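Just the one chain here, laid out as structure tokens, in the form predicted on its own.
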Amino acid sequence: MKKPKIILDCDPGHDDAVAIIFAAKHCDILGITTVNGNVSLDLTSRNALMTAQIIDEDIPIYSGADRPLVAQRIHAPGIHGETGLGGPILPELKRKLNGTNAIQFIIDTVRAQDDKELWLVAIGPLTNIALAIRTAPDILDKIAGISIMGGSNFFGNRTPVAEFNIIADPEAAAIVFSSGAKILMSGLNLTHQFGVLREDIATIRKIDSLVSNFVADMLEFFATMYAEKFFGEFNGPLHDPCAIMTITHPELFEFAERNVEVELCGEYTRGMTVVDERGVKNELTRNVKLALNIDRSKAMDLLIKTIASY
């Protein structure tokens, strides 16, 4: 099977790093772009460079927006640690950014394509993607679609109804969801089915390579922080790899067409992805292909085999 071409827009973050590791084996990554999100832009960029260095992949990496379009910055040190990659002892960083204009990189790279096979994969706040669309709306006609990790059809994590990547820049999310692009959405309703457990981390540790030890240390920290922050259960949802897998291995998922709008004004609901589950016909445009379920066992086996392949 031909590897899909992607630009990976991210804010590493543990699960972003795992997504990079997975995507490097299963996709043709034309570039990685970084955005303010889980931590500040300088740290998300550093973490993307560090991950690429550890897996020894020469992927172009560009930094992008250092703040949301309108909202104030929010970060997630309570999950990812102050650096965004809490847990592993990291080597000296030797890699450097290829540039600091991620938006122009996205535009130029998309415009250079002539086959409409390039996916934008957005696993952080949607600021870079929204700015690229707003600056050059013609790129929408040249992409295969946008695969998003964000939102949910019934619960949030940053607030009771808002998922972090969406509430981190709701205005950007609204631009992307209303853009008319083909959108795949991997929300919390899906990603919480793909949690990493102690036995998964033990299996990854047994591989005993540079990459597997890096991943195991990250996920140990990540799942522990989730247990402390939320329900006390050691189970770290691997949000971001899902947005890659929906492209590379769609047979692992159940999808449904839905209309999704982003709430911008609600006192308690700002950042909510409002998913129409009523089943009504001919009233709303079904603008999103929503991932509902994942074959967790097969997906975890695939992820672990991918880590072992390094």
The other form holds:
Amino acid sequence: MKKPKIILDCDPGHDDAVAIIFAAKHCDILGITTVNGNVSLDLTSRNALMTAQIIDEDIPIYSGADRPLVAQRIHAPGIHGETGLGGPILPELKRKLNGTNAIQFIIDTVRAQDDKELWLVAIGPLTNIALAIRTAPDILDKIAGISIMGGSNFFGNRTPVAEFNIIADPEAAAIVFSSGAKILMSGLNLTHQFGVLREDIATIRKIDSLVSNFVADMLEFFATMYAEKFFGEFNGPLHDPCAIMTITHPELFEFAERNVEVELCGEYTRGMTVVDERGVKNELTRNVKLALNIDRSKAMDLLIKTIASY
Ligand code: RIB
Ligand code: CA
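Switching forms now, from the form predicted on its own to the form predicted in complex with alpha-D-ribofuranose, please provide the structure.
Now the full complex is given, and it begins with the chain already shown.
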């Protein structure tokens, strides 16, 4: 089967790095674009370059927005460490960015497609995607859709109701969710079903390759930080790979059409994805295909097999 074409917009970040590793085997990655998010733009860019170097994949990488459209920057060192890729001992970085004009790269690459098969995959704050849409609205008619890791249909993580990628740039998220594009949404309600456990990391460690050891060291750090900050027990929700798998392996998921709006004004709810779960026909448009459930064991087997294939 033909691999889906994607542009992967990310803020590495441990789960972003795992998403890159998975996507490099299952997608035709036309480019990676980086955005301010888990850590600052210079670090998310360094981490994307480092991941591409470690998996020895020659993927064009462009940096994009170094701050949100309106909001103040927020980062997540409490989960990803100060460098954004805490845990593994990293080699010397030999790779360089292809450019710092991610927005123009996205626009030019979409316009160069003669089919509607290119997916934009956004696994960080939506700043770059929003800027591309506003700069060149014509690209909306040329993409297959936008697969987003972000939001949730009930709880948040950065606040009680807001997930990090959305609250890191709510105005950008509002632009994307109201754009009219076909949107696949992998929110926390889904990604928390896909947590990596000690036995999964032990299986990955047995592979004993450069890539598998990099992933195991990353996930050990990530799941430990999540345990300390959130869950109490060792568990690392693999958020970002979900936004790739919903395109490459949709049979592993259950979806539902929903209306989703982004709250911009609430004192306690800013950055919340307000999902209409009423289940009755009403005037709201169902602008999102929301991933509700994942076949965790099949998805984890697939991920581990992919890591072992390097
Ligand atoms: O809330 C989880 C999301 O925020 C993930 O994409 C993680 O990498 C961070 O960007
Ligand atoms: Ca991310």
